[in-house]
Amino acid sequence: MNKLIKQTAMSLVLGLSLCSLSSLTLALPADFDAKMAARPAADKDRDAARHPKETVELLGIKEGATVVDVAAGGGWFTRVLSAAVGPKGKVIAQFGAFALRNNNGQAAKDLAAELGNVTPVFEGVDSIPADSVDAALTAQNPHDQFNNSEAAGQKFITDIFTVLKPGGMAVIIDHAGSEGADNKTLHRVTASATKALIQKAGFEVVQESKLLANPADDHSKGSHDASLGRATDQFLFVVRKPAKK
């Protein structure tokens, strides 16, 4: 009898484990890989350094989610997030007013029209309603704010915290700098300084991933130095906005 109970319990655990694995496997839409393969060649050339699929898996994005691409730049991650949330999901691509000033506004609008599930925003993150998005991602951006002033860096991270729903997740990526270096000139920031901003904003740090680490980059060169081939040593924080009790 005890043996039967143990076998039944083991079968139940195995079944639950398989269900969990299945849900993880099915988190991204079935056509995610096909959409990634259909991106422009210039985008795909950066995949080896940026690991897009692994990044969105760390973020835990599921089909149908609402996600914000903070400081979307040229829209590289906007395309990835668009594929990750599927046609029933939504990507808010926050380009900011700068995109309009430097004539990238039309390119952003064209990208949104092409992808179909993307809404471009040409204002700050604080223009997005609080507690309204499931997840957020920002890549290679916090250093610009932090190197302007610590207050600006704090606002940048806190604005991300504010727009997330309770329990929402974010991935924060940037070019790693070294303590005591001229990180402003190098367009870098230390992981420790960024982590301090993250925690002060109220985030829980879920993981400090080495996914984008590159030991060959000793942090002495500017992040745009051609010799790095756009493959800088980068830190990646997976963070969560605490659920309301």
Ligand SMILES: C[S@@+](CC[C@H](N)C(=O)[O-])C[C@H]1O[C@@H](n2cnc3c(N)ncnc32)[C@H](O)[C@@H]1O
Contents of the next structure:
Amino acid sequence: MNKLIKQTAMSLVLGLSLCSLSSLTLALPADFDAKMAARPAADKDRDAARHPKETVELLGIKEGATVVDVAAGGGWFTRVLSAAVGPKGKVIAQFGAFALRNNNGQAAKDLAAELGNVTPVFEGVDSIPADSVDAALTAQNPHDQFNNSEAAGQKFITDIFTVLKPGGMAVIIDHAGSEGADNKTLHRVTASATKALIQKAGFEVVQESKLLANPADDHSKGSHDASLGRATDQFLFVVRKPAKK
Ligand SMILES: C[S@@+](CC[C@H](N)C(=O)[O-])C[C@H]1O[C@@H](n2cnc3c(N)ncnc32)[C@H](O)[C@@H]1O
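Coords for the form predicted in complex with this ligand, given the form predicted on its own:
Below: every chain and molecule of the assembly, starting with the one above.
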């Protein structure tokens, strides 16, 4: 009996240590909050609507990971991801070719020089080697491609699938639209149309998060409408490229 109690106690201790070990390895760098606090005020003003820390936690990235910010735009998430992977990690900030043709090209290079662990890419995601990155994030972008054509939307999502290592995770965020609405004019896309692209690309849907949901936005206004204060109702998919069997 004593032996049984001892064995049970040992298993409990082992289980608890494995739990704390796995939460340690999944933890964000110790200076994550300090780096987030050091961002420009204009970036921090958007935190209430964008929930950056919770978003990178959903993505599950670890210190030292390689992550791609797909269609990084002004680099808002690039700063967040840079803090999340730390100096031993790498953020590939993908801006696209057109970014070089306007002032964003220099701004992107300046951001990369400032952050140290960021590599700007001025080509498509398909210029990044296949199976090479641990994680990917794209925010407020799929609608641009999908509203051009379903094929462009599919390529956008499939390119993300291709660059991820097997087992790699992605977070896909966009301004939610309603079925039957003129989502092209409104700069939105429905969650269901995006989910179809995600599944056709080969991803497993891990979670459809309500983190960025905002019931005050009824999807009838354009996503840039000033009255929404950039706090649109957004869907957030956490997806995984299946691990190789
Ligand atoms: C609404 S912003 C979102 C930017 C960023 N993802 C974020 O969440 O802060 C959309 C951006 O996508 C960029 N964009 C549009 N088409 C693109 C493409 N094919 N490749 C890369 N970037 C693109 C535009 O320059 C614009 O800055």
